[in-house]
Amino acid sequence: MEPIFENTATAFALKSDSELERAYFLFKMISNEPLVKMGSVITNFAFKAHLPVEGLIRATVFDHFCGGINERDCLPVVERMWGKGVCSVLDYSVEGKEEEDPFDSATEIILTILDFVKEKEAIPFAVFKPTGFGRFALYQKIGEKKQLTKDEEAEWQRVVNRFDKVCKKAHDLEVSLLIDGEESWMQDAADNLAEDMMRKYNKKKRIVFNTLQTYRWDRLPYLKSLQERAARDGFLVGMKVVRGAYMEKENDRAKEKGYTSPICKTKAETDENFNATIEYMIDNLDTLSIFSGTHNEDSCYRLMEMMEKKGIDKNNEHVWFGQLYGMSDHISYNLAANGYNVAKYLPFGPVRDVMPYLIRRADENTSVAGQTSRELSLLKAERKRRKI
């Protein structure tokens, strides 16, 4: 496969010199783990103390990794990326709520986004997190098959209704809908609910997509068993495939609780698991759709090679590549320039409410070996090309 990801002129074509410099500064900061941890503590303190820091955050880390504070605020970014053939997935990135009102508000926001998606070719998917629609502890209790109180049963029914309301609208509009993955100890309940939605709304098209976090060693067997049920019950399966986002938390909890960690023992095993899952899906593309969410160049090349070997068109509607906004532009824009389907996750929400997401993003960058250094090397190359 001809290498395409070194083309920094294509990768950073949308960045002005000042935006390029900001990106370089941010990734230099993120490469320093103690600085990231200290910055997270200071930022949390500043918000709790109601210090006037939102403007500074908005002008730096927020604008680099987020599209705006609401869906309309994101539209200039959406249109700019679409001009280069890169689609957007509007991601309402407010995390950690526990009350009912924010769950209802999140549902209404996703419903609004679905209308946006229907209108905009540049936005082919909508997305939501299961914990955007219900309490984490409730998913966990159901996954552990514990008895619910009457109040909890009513609460869970409201969660089911939120899922169904959103998935039904996606089905009626014929818009694809991604459901994000979360921690393993709540995921069983979310998986079962996502499967129920697929069974109901994926009869003719791949509308509902669940997520496989392949740093879990049990995800490919799960996918195969799901595929068997889909064949038996007559529905189609859409899956976003990622490596995963909660590794340290997963391993720490497994150690604390004394059970076998669900996480692969090595990075190499995770890579192998990710690639094997993608290969299985490519072999079953008649009933599966792939959203390959990865910042790993080798995995992208492998998927490209599989498509070429099997004679699958680059723009086949059932194969998508996805990356996060503000990261891996060398992958996204070069894939798009070569004719592949590409979408950037574009987080949005009020600055204060999106901070937990941004802090987690910074933590993940420091913990993924080579990710930040790769970003920096490409930014350096582009600065040199532009003679900045």
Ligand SMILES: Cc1cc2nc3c(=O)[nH]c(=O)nc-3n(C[C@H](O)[C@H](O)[C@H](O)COP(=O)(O)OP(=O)(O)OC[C@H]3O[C@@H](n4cnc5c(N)ncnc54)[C@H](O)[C@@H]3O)c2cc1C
Contents of the next structure:
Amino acid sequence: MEPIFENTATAFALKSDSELERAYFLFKMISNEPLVKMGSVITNFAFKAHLPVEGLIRATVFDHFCGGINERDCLPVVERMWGKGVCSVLDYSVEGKEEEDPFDSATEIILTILDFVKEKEAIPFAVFKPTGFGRFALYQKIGEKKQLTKDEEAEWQRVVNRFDKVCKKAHDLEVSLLIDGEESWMQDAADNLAEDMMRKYNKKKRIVFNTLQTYRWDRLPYLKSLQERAARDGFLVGMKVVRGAYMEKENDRAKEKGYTSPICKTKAETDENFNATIEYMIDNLDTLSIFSGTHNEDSCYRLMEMMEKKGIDKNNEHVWFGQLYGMSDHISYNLAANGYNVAKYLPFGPVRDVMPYLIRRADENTSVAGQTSRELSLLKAERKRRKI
Ligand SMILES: Cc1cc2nc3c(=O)[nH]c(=O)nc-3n(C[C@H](O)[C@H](O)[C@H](O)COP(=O)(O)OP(=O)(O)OC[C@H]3O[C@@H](n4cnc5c(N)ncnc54)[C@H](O)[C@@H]3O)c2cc1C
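Having gone through the form predicted on its own, I am curious about the other one (the form predicted together with the named molecule); can you provide its structure?
After this comes the whole thing, all chains and molecules, with the earlier chain placed first.
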């Protein structure tokens, strides 16, 4: 495949010189692991102690990785990206709540977003996290097939209702809806619920998309079995394919509890699994839709190659490339400039509430070998090109 990701003029066309400098400074900081660890601890402490750090966070990491505090704040960013052919996925990034009120308000926010994005070509997807709608421990208990108490049964019904409410609305408004993947020990219950939603709302169009985390070695067989059930019951399957964000947690828990880790033994195995899953989906595009969520250049080139080989149009409505806002712009903008469907997750939410998301991004960029240094070298190249 002709290399396209080195074009830094296209990659950073939306960044002013000062934004470019801020990004460079930010990734330089993030590349320093002890600094990130210390920064996370200090920031958590500062928020708990009500110290006035919000302005500082907002002007640095928040503005780089998030679109704003609410969905309306995000619009200028959405429009700027859309001007370069890159779509947005508004991502309400408030995590780790354990009470009913936030679950209800998260549901309301997703419903509002669906209304907000309907008929906006620039925002073809909405997204939510299963644990945004219900307690982690409840998903886990259901996945483990343990007996629920009467109260828990009622609680679960409320989770099911929340899923149904947003999926029905997405279906009625014809907006595709991505459901994020989380830790394996709660994922079975979420997968079953997502499958029920596909059965109900994906009869004609691929509205509901679940997530396959290909660092798990059991996901391609899972997809194949889901596809059989879909053929039998007459529904279509949408899947976001990612490598997976919880590897260390997964391996640590498996070790601690003494079961075989669900995670591939090596990075190479995960890579192979990711590419094999995408290939399988490309071969079955008549009933499967792909949202390939990755910052891995090789995986993107492979998908492009597969499409070319099979004569699939670059803008085929069933193939999407996805990256996170603030990361891998060289992939997103160059793919879009070459005619592919691209959407970036654009997180938003109150600064304090999106901190766990931001800390994960910082951690990920520190731990994902090569990713930060790649961002830095691209930013460096663009600074040099612009002579700043
Ligand atoms: C648009 C988008 C949506 C996302 N949604 C989700 C989601 O819903 N759920 C979720 O869990 N993650 C999600 N992610 C994050 C994703 O799973 C990855 O953590 C992240 O993108 C890094 O992987 P990569 O393919 O971009 O790049 P790479 O740098 O090529 O891969 C890094 C990944 O490889 C795997 N890996 C690394 N070392 C090893 C090893 N030794 N053995 C086995 N595997 C290894 C890990 O999964 C690691 O995150 C999303 C990412 C994007 C871009």
